[in-house]
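One chain comes next, on its own, written as structure tokens: the form predicted on its own.
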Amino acid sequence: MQMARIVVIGSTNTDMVVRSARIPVPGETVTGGTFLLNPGGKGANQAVACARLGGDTMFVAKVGDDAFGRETGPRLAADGIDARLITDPSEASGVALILVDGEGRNCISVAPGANATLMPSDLEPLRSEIERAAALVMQLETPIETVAWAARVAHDAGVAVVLNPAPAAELPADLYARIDWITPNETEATLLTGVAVADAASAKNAAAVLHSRGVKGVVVTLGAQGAFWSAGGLCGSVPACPVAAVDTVAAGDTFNGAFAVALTEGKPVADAVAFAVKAASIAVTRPGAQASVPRRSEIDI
């Protein structure tokens, strides 16, 4: 059976990670940590998740003409991803500095570099690829005008648009009606809707706001509480799998990639969310971004 193609447009970064007992407060130095250099970026992480979990995946991003950028294509190809990387010689490749504490919590500072120069004109040659996809997956680590352009092209072609509104940011009013699925976490849902989201009940209220703006389907990830979904007049919650979290980096990205794969396989939304929760639950038990993303054989057991 031929797999439905998923196009992921987004960022690719190199993550420089320091793990220590706790995250320092401003002005403080915490010693005794360990250092890791990992591939990351929300877009690339989600593309890797799609590919490892069974999706025929194309990934579009912009990189600099540097060592980090040159390493990106072959690394993604090793996961079976059709990587369409555009090189911007005037910018560095994206970099993220990540601090992780002993409980797996993290704080992240990103220098977007070439990611911030990915424009609609870069994507125009790939318009037909977007229009033929089963799903388009995006985040907000690239310019919002590019996200809006791609969403319009996909929506007009009947392609399912999945938007992970991360990092948290306001969205153009006319973008909402072109989104088939929006997948915020509690913080992002709160920013977008003005509803303080802390549990399934408040997530339902936030989802109602997003539906009123034209979004068809809403999935709010709730960390250790699992996820809430709302679509087609129905809603439900999926509990988290009980695990010992080591590192939450890329857990949300794993969720989004898994959810997109499940949707393109025709799974009902409750099953798609459960599949994504299970994938993310595995990811948090491992350190790193793309290194933590599970494979399909680990889910189908």
Contents of the next structure:
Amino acid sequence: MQMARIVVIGSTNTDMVVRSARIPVPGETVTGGTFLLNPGGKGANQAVACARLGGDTMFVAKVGDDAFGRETGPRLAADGIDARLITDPSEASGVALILVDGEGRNCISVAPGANATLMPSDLEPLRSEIERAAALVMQLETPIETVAWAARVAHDAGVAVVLNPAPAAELPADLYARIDWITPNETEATLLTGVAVADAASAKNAAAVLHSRGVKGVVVTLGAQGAFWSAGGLCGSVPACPVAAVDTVAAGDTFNGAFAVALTEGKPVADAVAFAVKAASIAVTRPGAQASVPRRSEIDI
Ligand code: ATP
Ligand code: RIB
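Would you mind generating the form predicted together with alpha-D-ribofuranose (RIB) now that we have the form predicted on its own?
Up next: the whole complex, starting with the chain shown before.
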């Protein structure tokens, strides 16, 4: 029996990253940067975080019949992930073009390719695996109908549903009541609720809106301010660890993977958020997406 298995459904991308002093404005060329090609995609990043931080992890995604797609499975397996990759021969594997500036800030443009064709019919053969999981973790780089389908399957089976609503997008009204934990960043929380989220106080107001729609638990990540959580009538904040951030790509993904692991280990929410903050603070000190995700041995709280 797989009592503590975490199923992650989502995107896998190859990230092409140029790091330079600053990010160009439209029409401008900035030269002198350095290039890094590395694995990414919010789904894959979160699966890697789950696995490296101690979770028994299954990952479901769609790739193209190309070099990027073919190298994805073995790489994830090397991280101990049970990767169930579905090949779409009519699409390219997902790619993200990422610019990082000298202060570690980024902008990202994604060509989703095969990620955009992951449909409920692809997941139907995996229904029983989802139903047996301890937690289902998803993001919004795959079609919303697929996210909604999987959330319904998991919720009906009593599986904890963790939704990282990234990149920012509106959600169907009936999805909220099937979410155990929603984990927006400030931008996403603002878009979802209409509350301008910039700190713990405003995150609390946004959380109230999300609860009123049926979400049980809310965690708002606040970048260098850490994270705010609200659940079961209680709430709290965890400050970020003071670190020198060089690249925040996948900070949120590391946070989500860590949070899911801690939840499935039975940690109280405040401890789970603290664990996730610690993991994410390590990720921001390193370049790259999956390359930056820490291992459990690095987090000792
Ligand atoms: P991403 O950059 O991956 O898109 P995000 O926008 O989803 O991240 P953030 O809220 O920016 O999510 O960051 C997630 C977590 O990472 C924060 O809750 C915090 O714990 C940690 N973090 C982010 N930036 C910093 C920083 N500058 N210093 C320390 N910790 C940070
Ligand atoms: O969250 C970071 C990820 O977003 C990157 O790895 C990139 O692939 C984009 O999907």
